[in-house]
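To begin, one chain is listed below as structure tokens, in the form predicted on its own.
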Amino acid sequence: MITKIAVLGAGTMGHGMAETFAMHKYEVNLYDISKDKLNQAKDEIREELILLIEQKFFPADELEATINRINFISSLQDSVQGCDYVIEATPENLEVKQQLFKQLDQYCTAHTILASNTSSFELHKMLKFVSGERKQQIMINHWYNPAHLMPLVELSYFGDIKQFVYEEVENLYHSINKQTVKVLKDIPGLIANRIQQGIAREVFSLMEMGAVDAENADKALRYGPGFRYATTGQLEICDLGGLDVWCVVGDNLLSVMDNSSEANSLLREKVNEGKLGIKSNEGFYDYRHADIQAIKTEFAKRLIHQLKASDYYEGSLGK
């Protein structure tokens, strides 16, 4: 049974994993190589907490026991000193990761939960300098952006991990609320951020070829299929709409859609002017004259409502 978790990196999703496990009791142990990045981290957890409570979507008396919850280390042996489950959160460098699982092998106690947050590499190629029993018990543990709000865990299924492993991680995320998408095959991307890019490339081709701006693009997304999306999966949609209108819909649209193999061109042409979002303050949208923080509380606020609104808010914090 997992009850001692280490979060490792204290970046942007490591922070919101080590405070949603908080959150739900568990002791956490948070490292970072960097005290400032963890001194950082601990005032994030405290502003996003604050923010969940005045949204009433958790209960202000929690609020310094939660925080309490982590501990805040810059010890990696010290930090997976006794944990049943380690996941990394660490910058997406596959030489760095392999050096990591390396070190992880020799410090953890036999029975540790080895896994990764990445969506980027290959399992096997991150285990490269692990040994093969340790590989029965390493898997991806995919979250997504932002780490306490998001309800999605994408679980690997696929390597040489056990069955009983897998079910162990699996009632962990679900203990904290999580929904959990079972994995079955080693590609790159894994599930939801291939299906986010399939959507993705979509848009830029509207956009380029002048069929909408920006504005519009994303009103016809958010009030169109993201407002079904937000309620049901794509599969459902085609049951209810008919296998056979959604047939002869692809017959007509599917030979006209972009179909490219890399990143669009005017997505690039961004980039290459420096213009990144809101990190530039400009991207698709013009952010120099904003409140970005203001910005970034509104959409955790909208989140915290979706959360609300569905099935996930059912029997949370909040109720």
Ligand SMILES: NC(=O)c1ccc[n+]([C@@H]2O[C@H](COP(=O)([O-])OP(=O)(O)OC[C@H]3O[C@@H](n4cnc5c(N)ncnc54)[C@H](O)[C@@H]3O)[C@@H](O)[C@H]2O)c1
Given for the second form:
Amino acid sequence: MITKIAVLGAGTMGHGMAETFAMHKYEVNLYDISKDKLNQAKDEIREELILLIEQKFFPADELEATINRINFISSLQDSVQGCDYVIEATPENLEVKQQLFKQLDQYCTAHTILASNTSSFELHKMLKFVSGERKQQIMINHWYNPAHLMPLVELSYFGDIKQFVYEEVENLYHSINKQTVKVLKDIPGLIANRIQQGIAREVFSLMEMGAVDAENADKALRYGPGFRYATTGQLEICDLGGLDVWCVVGDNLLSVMDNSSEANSLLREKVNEGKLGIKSNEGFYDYRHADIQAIKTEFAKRLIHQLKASDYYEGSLGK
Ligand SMILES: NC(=O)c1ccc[n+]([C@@H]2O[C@H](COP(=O)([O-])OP(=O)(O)OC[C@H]3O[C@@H](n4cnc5c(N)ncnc54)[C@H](O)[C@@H]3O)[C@@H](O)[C@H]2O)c1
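Got the form predicted on its own; could you also share the form predicted in complex with this ligand?
Entire complex below, previous chain first.
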């Protein structure tokens, strides 16, 4: 049974993952190579918990105890000592992850389950320097950002993973109220990111051809497909609409839609101009006169609102 957890990397994802485990009463070691990042993570966790409390989504009297359940540690070896489950959220760099798993193979006890939060690497590539035995308990466990609010965690069910290890990890995620998706093949990007990239590719392409502006493209997704996607999966939507209709529309539209195999040039131009979104005050929208913190808080509030609403959602159609 998993009781003691280590999260490696305290950045965008790692701090939220540690926070989530701590919110559900797990003791967590949070490790980073940068002490500044660890201090920053502590502040971010406090701020995020306070917002959850203000939104009546987390009890106020749990604030200090939750933060105290997280040990902020700057030694890798110390951070994984005695842990049953270790998940890494270090930068998306294959060599960094390969070296890290090599060290973890040496530092962790035989029973420790290891995981990566990678967004795009195949599992077998990250395990280049890992011993055969250990490969039976290493998985990709892919969270979504912001980690403490998004319900999804994709779990790899491939490679050399043993059934009981998979079940133990699945139980862990159910115990912290996450919705798990079982991924059956070692493919880059797993499931949700690939679906999302498919949508994004068409949005960028429609913008590039001048068919729509940013605001209307976002409205089309938010009040059209996205509105249904919040409660209903793609295949359920097809069943509701009729597969014959989806077949005809697919034949008519797919041949005229974007099928490029690299990032859209519109997106690349923005990146080259230093327009990276809110972190540089300009992206598809202009934030130069906006209150960035207020935008981030508003986004988090909308997700909390959705989480509250989804408590009442009873699984999939037809079940
Ligand atoms: N940001 C997202 O939206 C998102 C979503 C899902 C998955 N991911 C994946 O999660 C992982 C982390 O992404 P992020 O956005 O949190 O990155 P980030 O850059 O915000 O954080 C990475 C952290 O790792 C630390 N670090 C660097 N080298 C390290 C090492 N050798 N050991 C320990 N810590 C080290 C850095 O100091 C930094 O704090 C990546 O694999 C990424 O693809 C990111």
